[in-house]
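In the block that follows, a single chain appears as structure tokens, in the form predicted on its own.
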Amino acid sequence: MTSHKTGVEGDSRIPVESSIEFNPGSMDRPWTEERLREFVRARLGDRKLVVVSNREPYMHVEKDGETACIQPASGVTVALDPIMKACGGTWVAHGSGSADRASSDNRGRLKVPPDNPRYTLRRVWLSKEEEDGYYYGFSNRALWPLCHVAYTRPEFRREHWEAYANVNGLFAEAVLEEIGDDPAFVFIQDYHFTLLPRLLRENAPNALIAQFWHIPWPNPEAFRICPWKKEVLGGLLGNHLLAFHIQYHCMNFLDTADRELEARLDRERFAITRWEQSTRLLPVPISIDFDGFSSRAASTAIEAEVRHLRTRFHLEGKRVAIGVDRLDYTKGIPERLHAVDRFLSRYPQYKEMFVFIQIGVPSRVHIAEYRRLGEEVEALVEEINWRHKTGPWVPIVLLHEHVNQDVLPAYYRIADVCMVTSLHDGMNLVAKEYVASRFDNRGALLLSPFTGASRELQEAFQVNPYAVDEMADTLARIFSLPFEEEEGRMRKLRERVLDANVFRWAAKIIDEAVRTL
């Protein structure tokens, strides 16, 4: 029997099917596309589903005189795309591809994926000045370094803040146009939209609003330097539900709101009430489509790509380590390279028997810190290779390129160890992608304890990325690991990621969001 609760501030137009229970620990029925689709239909009813993110899941670009559709390098979009394929709805995002306008209708809408349309993509157009101030400015020169303990000083400029506020308004207009007066569930992604929830809550009384914060939330002492801290916090408290990867980030947010705002805090329920509106906080770590990654990794196409990569990089008979990252100062890439250098110096028996492949996807190159990082990484690779190379062998292969998701499992398959050495990370889905790709139960994960993933993936080799000697010694330990231990660790890692996949993550957020009403 369906019961109904009251909606936002006494509005009874949003029904809540509270009799439908969410069982996150159900092992007899794993969370799949189909199960999530059934759950969303039952839990959301006739509400429209709208996802909002800065990065679009599919981008159209001009390439060699032709239009190509690509999936941008983004853990967020890779994680959410299977959910939208399962549930349908509309995804609102910045249209940044050179051929995006030509591939959309006059409202910026198109059906995706192109080969099997399952949902609608609504693109928001930004001028170069708007993108520079909102994305390269306040989002990634102010909020990104502010939230990551990576010792990069945030930069606060009024013109960046004004552009950021303006673009949040543009996205609000797009979302409101998509949902009209209809009941809707709006699921906002990340730090690009701190003002959007409040704008929607004030203008869409039939909208249930949730947001997932994909990066860390800093402690109150760090956050207090933001000149627009009250506006940011007030905007985020427009959400009915605000979710983070781990409980520590929820606690930091509670403490920040307690210090900076006049609000009532319920620390037992993880809830904040301000202006008679309540926002629930929820720790729920994001994940991936485990079955999708695992089955792709076992496909004949990936088998062929594995053979190609082994030939391309001369890997036969060698131990292989891999790093897969955007070129970002939070990812600990220089520290990782120093660890490889120390490993070869301390364990010279691995010379000519070891190759480290670093996939470094160029990122935010308009920001000086990112350009300097790219230069530092290139210089380090050249220096380390010169120091250790013998004959045609060099220890490090640096790939400045985006690797398509259809090919990425092959890189994971050739690696005896995946090095995830972030200095600070909300989650880091590379760790889970690597585990999902190892259907053979081989390989090892070297993981920073400063990632959200480290809370779940206890069987990984957790190493402080600032401790270069420790990382080098751990690499040597992994390469001498007994087969039974290697297989046992990977089997347990796979069980964890299989159980807590992205469909379960989405169901948990939707369930908890509906319960806030």
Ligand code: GDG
The other form holds:
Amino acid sequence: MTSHKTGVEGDSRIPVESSIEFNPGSMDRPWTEERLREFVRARLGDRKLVVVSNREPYMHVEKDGETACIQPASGVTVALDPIMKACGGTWVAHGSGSADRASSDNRGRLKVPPDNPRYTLRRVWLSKEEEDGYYYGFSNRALWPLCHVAYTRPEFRREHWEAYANVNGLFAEAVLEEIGDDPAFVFIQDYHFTLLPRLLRENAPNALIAQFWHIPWPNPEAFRICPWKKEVLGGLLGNHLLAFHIQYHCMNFLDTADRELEARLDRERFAITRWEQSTRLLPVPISIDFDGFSSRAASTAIEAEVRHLRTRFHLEGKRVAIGVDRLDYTKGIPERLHAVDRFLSRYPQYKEMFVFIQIGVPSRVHIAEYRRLGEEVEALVEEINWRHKTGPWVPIVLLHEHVNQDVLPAYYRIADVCMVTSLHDGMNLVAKEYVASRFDNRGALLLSPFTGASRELQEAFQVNPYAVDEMADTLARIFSLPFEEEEGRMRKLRERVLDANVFRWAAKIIDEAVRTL
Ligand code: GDG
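Alternative state: the form predicted together with ligand GDG, after the form predicted on its own:
The complete assembly is shown below, putting the previous chain first.
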């Protein structure tokens, strides 16, 4: 469908199609849920939309004899839920909640969100052994450390690989059952499913297949140690479109394929052809529902929560820093704590005048590295608090818990600075959520240059997380920032995230996927 753009915003003579034109600059008007819905209808026509991810967007758990529905903390589900709410379709994911079976029909299906159903969730059931090998094993002990340069050694075990391959097959069966022979757009998420695209390409000739890789792709030197590198690459090349956050990851993928496979590379078009099948690579930074976040942050409920948190943590008259993360060794949490320690030693005038709140959601606790990190963080907090405490005041509050998504914006709002100190990160949504929550144009973002987000968020204070002294000095600089500079930087950051929101991200991927046909 072609459009006839007049370029006049709000002009009633513009034919309907023009509103669904994808304008990469997107400066014409913002992408919204509504605009994405129209765009998807026009671009995908009668293709079924199917999203596949490991983590489910809604999980049912048994709590005190009752069933509760929670939204797990994960960048992937946070980003995709608004899109599925806008477009409808089916989301296929691992049903991992203790009350999931009881809350779905006999094929693992249910409508979500439970209080206002907008799309179908299809749960895939895995045995403990399958979950162990596929998720805790190959995905998170091999691929996760392999792709992040955070100096944690990957572990490659044959039994993990076999479970991983088997589970990719189970997901392929579930997707094939959902789409039958119908035309479909299957949008796969992340490193848990490197073999799935090839399985679908071979068994679902009417499916258009795209995948988003949410973590970094390393350089060929790092990737070459993977014993199943050819299988992983071959599986991913089953996609029509393979998207990464930034160009650098695309280049790394091209170089890796060049090194490891017999394939034809087109560096101009960012495409790889093998066995007469082409895969396009695309850099497209993920984002958040900016308006959703911003307006929730400005709500009266959050206003009340802000007051509550200020009282609970005794924040009146103090400068406040925050960190919000899954407890993961890629997020640079010990480095951040060392920076707080150094800051208080170098700038003792902030004693009793400063609080750092770290939300550290336990994550992947069945893996020893993660348990060790949890212990390290707790010990560090104890040590630093002991060193600096005076009277009832301690500088660091560690919340070892999952904070409800409804109140998360209140935590962002109480913070003068949000510390994002990842050692390596595909994007980092916390950085964007903080910016979106500061509708008052206050606050500052301290951001690691090793995040994908650092490419876009130029007005953040970018500091190498390995340089602890610099981080400490940057905190002091932020706390003495002139009001105009603080406001100017935040205003600009908000413009950037407002413009490149998650609806634009999804539209860009769908647009480019359809163009590969
Ligand atoms: C991967 C990539 C990429 C955290 N604590 C709580 C909570 N969270 C939410 C945050 C945010 C999400 O979890 C974390 O997002 P990130 O982007 O930091 O990271 P990963 O989970 O590592 O995700 C990453 C992302 O995929 C998307 O492509 O950006 O680079 O590693 O949304 O708010 N949410 C709630 N309670 C918490 O306590 N509700």
